[in-house]
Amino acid sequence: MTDEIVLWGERLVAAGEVRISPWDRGFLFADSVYEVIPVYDAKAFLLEAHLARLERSLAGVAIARPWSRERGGELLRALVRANGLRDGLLYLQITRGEVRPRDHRLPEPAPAPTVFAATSPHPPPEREEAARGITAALVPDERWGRCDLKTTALLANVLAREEARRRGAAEALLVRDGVLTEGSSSNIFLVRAGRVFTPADGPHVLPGVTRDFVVARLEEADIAVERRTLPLSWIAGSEELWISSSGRGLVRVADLDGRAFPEPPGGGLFARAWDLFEAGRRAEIARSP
């Protein structure tokens, strides 16, 4: 929509005014990083944590920070207000910038980064829908070796999600060398023998902001969460399977390639986790600027 307000550099402008150069390295090489931040009640949820992860991604690919974390927060909150967004998603992308002619080498001196952000409506998490669950499919993890950096090089994720869609599933759970890594756009939780597990951080797992928030809420309630390697073979002995992401919140997986995960009596540990997530989400929003 050309009348939507977007962030372009440090200016709020109509989307139709934005012109991105074909020589921008984000366009030519996917030489860029991004964040997706939920907005609830017109407030950016866990904004500080998302901006901290953004800084880690920028450092990991040697792109200069375009502004301080405080200034970034101010600009993004102003964007939310400018669009009158109540519940939705805030997308932020920073590329290395425009360089010509096209060259694989990193440019010296470095160009000014290109900064773009936009908002879109998106419903907040609903308990009934999350408990009903989604269908997922196992797909080989064919991404690059630094999945812990949130870059826009997402073609492998896109193709994995498309493979899952062709098989009637809503999400692809990725497998590398016999190990569950994460979803195509989510993190993974398994429940085995009443204990909660999630993959350990590493180069093949994005440090999920929503996942870390869920883990913290569980641990505050004395529900231990172990971060460790999750062998694919563990699925057979697991009672529950969940995913988490900025867009979905926390969601139960009801079926994985035809293997049903029925909702346990009383909702199982997922129901407890969802209630803790929701209470924490509301408390966080209430104290957010």
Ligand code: PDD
Contents of the next structure:
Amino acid sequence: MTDEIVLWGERLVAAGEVRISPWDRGFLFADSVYEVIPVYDAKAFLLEAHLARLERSLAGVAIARPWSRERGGELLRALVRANGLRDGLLYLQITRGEVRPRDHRLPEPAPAPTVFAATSPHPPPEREEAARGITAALVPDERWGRCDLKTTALLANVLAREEARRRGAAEALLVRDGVLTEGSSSNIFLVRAGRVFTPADGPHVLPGVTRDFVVARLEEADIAVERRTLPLSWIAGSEELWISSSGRGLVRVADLDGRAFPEPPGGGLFARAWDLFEAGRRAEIARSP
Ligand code: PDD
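Since the structure above is the form predicted on its own, I would like to see how the form predicted in complex with the named molecule looks, so please show that one next.
The complete assembly is shown below, putting the previous chain first.
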């Protein structure tokens, strides 16, 4: 897309104008954080929650905020408008900035952060496809110890996803010390004895914006969600397995390494959760600026 507009610093420019220095610490050290924000009906979905998590990630790696939440929201909304995007994804990355020569030590004074954002078209969630479900594979969780921060140090995620692909699966579900943590780019829900579970927040789980939204909608409908450690051994006795993310919404896992999770009669708790998510999503978009 040659006429694509991107956010570069605080300016909207043609994508071709952007030049990122090889000395940028985002390039050299993956010294950078990011967000992926869905756009529906030309509106950024749960933008406040994404910007709040961005601030948490920035604080977690000691990169200064480049702007206030209000200003960030304005800039991202302007980017969506500039590209005439209706349904898609907003990608935002902030690196610590450019410093030379290469040096592990954090620079003092801190350089100006590099800010880049772009949009891409992406279809909104679709009920039938979500209910049909995906195939997933269990893969060892070999990521670093601060997976609760949304940093671009994603090589372990990328390789886990590739391992899943090699085994014919669309997502890798990560296992650390006999415990299910999350997907390579998604969070996990398990339904067991009619109850919904998701891993407790902690250093090996990204606090997913989609997941929190699904949990809130379920709780509003008096469906309790328990956040706790999910031992791998629980999979055998579970009826349903779902994943959630900004890109996929809420999706059933239909097969995990050959263990089938057939769609329950009437759609099971997944159907309730998806309908609540969808109604919530539409209401949220209707009231978003
Ligand atoms: N990934 N866990 C991981 C490791 C993720 O990378 C993601 C999202 C999630 C779900 O978070 P959210 O609901 O806030 O999107 C959980 C994005 C979409 C990505 O890297 O493309």
